Every structure is written in structure tokens, then in C-alpha cells.
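This document opens with one chain alone, in C-alpha cells, the form predicted alone.
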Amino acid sequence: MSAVGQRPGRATASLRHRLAERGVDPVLLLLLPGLVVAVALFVYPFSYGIGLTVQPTAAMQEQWGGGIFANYVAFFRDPFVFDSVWLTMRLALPAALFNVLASVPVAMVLRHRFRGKRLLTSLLVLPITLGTVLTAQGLLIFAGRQGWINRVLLEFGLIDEPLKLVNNYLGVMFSLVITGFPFAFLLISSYLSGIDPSLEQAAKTLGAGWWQRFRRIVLPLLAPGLATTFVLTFVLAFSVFPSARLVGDAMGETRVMSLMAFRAFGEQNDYAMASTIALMMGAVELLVVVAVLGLRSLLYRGTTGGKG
């Protein structure tokens, strides 16, 4: 009886031993459900989209040539589509840079204890709950030609005619800052909270001023967090869609890549071209991400005291 009862245990131990000899940890099997979900939700749609890009329509091949790569030829040779890369970068880069740079001093101040800190923090992160559509609606109400801002300025005689603050580049930029700043602020605050305050206290004891403490201690430790925050806010801004359509100039100066993909998909029923634009959109984002992370590794190679 005892010999029969020990067989399953011996078999399991033997299997584990054989897997361990081959460098396979059975615990890795726990990753299997996650891999299945990743394949179903990301790998397969991504591969399907890539496959669509090399299935151009007959009209596209006839107009641009290039055979199965006619969509890529059209993307690079059609100025109306290719210029959307620059128009999107023109929005995403300044918005991401502003959100990161503006978040640093605010997060530095709010890491200290003072009365009203929680209320102020809540007000700063509140826009992240509004969503881009509600933010765009608020911008149209407050900053439109008949909005409160223009009405107040006209009432006090500060302007002769309403300012054009929406339905152009400024409208989309305002929207990106309103929705992106809370995101950047929360990330920067998290990284700052991971820096040991005793380091700054020790430097202060040795006579270092606030600028020296910031430049020699805080900034190097915060550098990885700044790079990560910039990357995430840039990707968020680069994929802007509702704001570019609701408070921008959809076919003009805010003709971003996502709008071009939507135009090909929803208006022209050209799924192959829409997939090509979406793929090029991801490629541009990847290039910027690699450049930022590479620059970070060149400028700073030390350890970080932050939580990132």
C-alpha cells in the first residue's frame, strides 16, 4: 500500500527534477493565462493589422504604385497624410514637456506638510476624472467665442473682439495640458516620495543651498522618473483624438495621425490604409520612446532613490 501511495509523489518529483535539469520552472506555468490573454488582445490584432497594411486596394495600387506596399508609399508621398506626423508631434512634444516641467515644482512644494494640502492635491488631480470629452465641452463653454473668458475680457474692455482660444491649435493644447498634467503630477509625486529626505537634510547641514540640493541630489535621483513620465505623457498626447476633433481644427492645423486613421477607416472604408497609419503612428511613438530612454541612459547611469 505504501509503495502504491508513493508513486504519484515520486513521479511528480521526478518530473520537477527533469524540468529543473532543462531550466524549466513549473511556476512559470502561472504565466500561461496571461500569455493567452496577451496573444488574444494584443498579438493577434497587431499581427492582423500588419497583414492588412500589405493588402492595399486596387485603386491605391493604381494611384501610388508599390504593389503590396502601396499603402506605405501613399503614406510617405501623400502630403495630406504625411504632414499629420509633424502636426501630431507639434502638439504632443510641447504638451508632454510642459506637463513634466510644470509638475516638478508643484510636486516639490506639495511633498511638504501644510494646511490644505489634501484639498489642493485633490483639485490638481480632479481633471483626470473628467475625461477628454467633458474637458473639451468645458473648454467650448469657458473659452469659446461666447464663453465666459471672452465675455469678461470684453466687459472690462481688455479686448476689442473675442479671442480664438478653441477650434484651433490652442484649444487642443489646453485640453492636453488639462488632462495630462494630473497624470504627470501623480507620477512625479510618486518618484519624489521615494527619495530619502535625509539626503537633502545632510546636504543642508553641510551648507548646500536649495538649488545645489536640487541639482546634485534630487534631480539625478529623479531623472529616471522624469524620463518615464515624459514617455507616458507623450504617448498619451500623441494618441489624442477627441480633443483634436472637438476643440481643434480637424482638417487643418490639428490634423493629427489618429484623425487620419479615423478618416481612412470611417469615411473612406479603407481599413488597410487605416491600419498603415496606425502602424506608422506606433512606429513614431516607439522612436521617441527609444530616443528618450537612450538619452536618459547616456546622461545618468547611477542608481535611483525614487520609486521608479
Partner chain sequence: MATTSLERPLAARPSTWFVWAGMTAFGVFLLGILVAVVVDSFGRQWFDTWLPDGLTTERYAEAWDRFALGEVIGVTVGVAVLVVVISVLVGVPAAYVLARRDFPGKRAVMLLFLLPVLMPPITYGIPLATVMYSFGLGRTLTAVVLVNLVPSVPFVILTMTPFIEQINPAIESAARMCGARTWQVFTRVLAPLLVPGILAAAILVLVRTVGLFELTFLVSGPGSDTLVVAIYRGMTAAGGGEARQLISALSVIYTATMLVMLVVALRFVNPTQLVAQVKETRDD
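I've shown you the form predicted alone. Could you give me the structure of the form predicted in complex with its partner chain?
Shown next is a single chain and nothing more.
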């Protein structure tokens, strides 16, 4: 659209002027490289992927029928594939919910000034640099059968048998909390800092207890931030992949959608089915995102963002 104003042969001064008035002028060309990247590397492959989903392999068509929609039929009819939707949700929803809810009190406490706060904040943010693969390796050693956790518990006689903390649902959950919590905490902290402390002080002067202040003042102002944080943490947890394979039970409780998509892509070389699962993954995820954002606007209407 910006190119219209550029063509030197045709652009008259008045046309250029009128376009500039609507905000279309040569400066918009600065957007061009970004748009080229987005279209070439995101829009085009995405549309190509959608096209692929309706070109099922002959084997798929034979097994599931449904003509060009064989991949979709397979997705919804094959319990081995379809159950992964449920398995992913069972991990991602509680993990995101926990990370957001746990970071609210922590961020509230860390709002106050005290010695060692900086150290504590850095400790909480540190896991961002760890990456899922290292976290997985560490969990396997630390929380494994012979790991220090089980060793300490056995030593104190709290348990008789080593607990099974990894290679199952719990292991992936630990990994999601360790990588997701710092992220949620950082976001919530910055949203909290945007709430004017004098509002709370005013409420305190009027005799409101801490629960009343939290419920009537902080919570409503924080609601949009909570929703955003939940959405972003959910996206992180939903796309769990390496940890589901490494500290999870890849063909059992933690057979998540991304594992299924990768299996079709890398192991079976069925690009059409892989794209179908990937797209369905995006669709399911967007459903949750839309639901959360919708719920937010139902619960609270007012100034969005506690900033200012």
C-alpha cells in the first residue's frame, strides 16, 4: 500500500499530499523489511502448510477415508493422536495456572524493600538462561531414583521406597514450573509496579484490611496483566516438547501434541499429517487464548492496564 505514493511517474503533489495526510508517506518503507520477513517466513509457509493438510498421503486415505480430508479424519478418529490434545491440556493448563497464581504473592512480597532483594530477584530469574534441556538433565539426576531428593527423604525415614518424580507427568510439571515461573514472575512484577501505591495507601487510611485492599484494588487493576501473563505462560507450557520427551513418559502420560507432530514430521516423513497436527495444535491453543481474553473482558471493564 505504501508503494502507491512512491511511484515517481504517477504521483502528483496533491495525491502524495492526500496520502501523507492519511499517514502514508515514504517513512512507511521502513516497515518493508519486517513485512518481507513476516510474509516470506511466516505467512507463506503457513498457507503452504494449510494447503498440505488437504493433500493426504495415499496410505492415509486408504486407512481413514474422507478423501482430501483424510488427515483431519485421522486426527479426530485416531485415539493415539487425538488423546494428545487432552494430554497436552492436562499439562499446560495446571502449569500455567500455577505459575501465574504463585507469582502473584511472590511479586507482592518482593515489592517491599528489604536486604537481599536483588539477590533473590536474580535467583528467581536465573532459570530463564538454563533452557529446557539442561533443566531436564538436572531433574533426572537430582530427582531421579538415586537422586539427592529421594536420598534425603529415605535417610530421614519419611519414605520407604524412592518416589517416582521423573519420567512421568510429575517430571514434566516440575520442568514447566522451573522454566515458566520466572517468566510469569517477571511479567507480574512489572504489572504490579504499574499500580500506583497511593491507591492502596488511601484504602488503608479508610480502614481496609490487606485482603480487602488486595481484592478491591490490586486484583481488579491487575486483572488484565494476569490474563496476558496467563496467555503467554500457557503458550510456553502448551508447546512443551523437549522436556516431555526427556523427563516425561513420551509414549504415555506426556504424549503431547508437539511430540505427535514431530513424530509425523521427523520419523514418518508424513509432512501433510505433521502440518495437520501442528495446525490443530495452533487452533486448540488459540481457543484457550480467546476464551481467557474473553473471560477477562467479561469480568472487568475499565481502564486496561494498571499503568499510569
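From a predicted model like this one, the values you see are computed outputs, not experimental measurements. Numbering follows the first chain given and starts at 1. Basically, rigid core = biggest C-alpha set you can superpose within 1.5 Å across the two forms.
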>> For a quick test of reading the superposition: does residue 79 move by 2 Å or more at the CA between these two forms, rigid core aligned?
In response: no
> Does superposing the core leave residue 119 with a CA shift of 2 Å or more between these two forms?
Replying inline: no
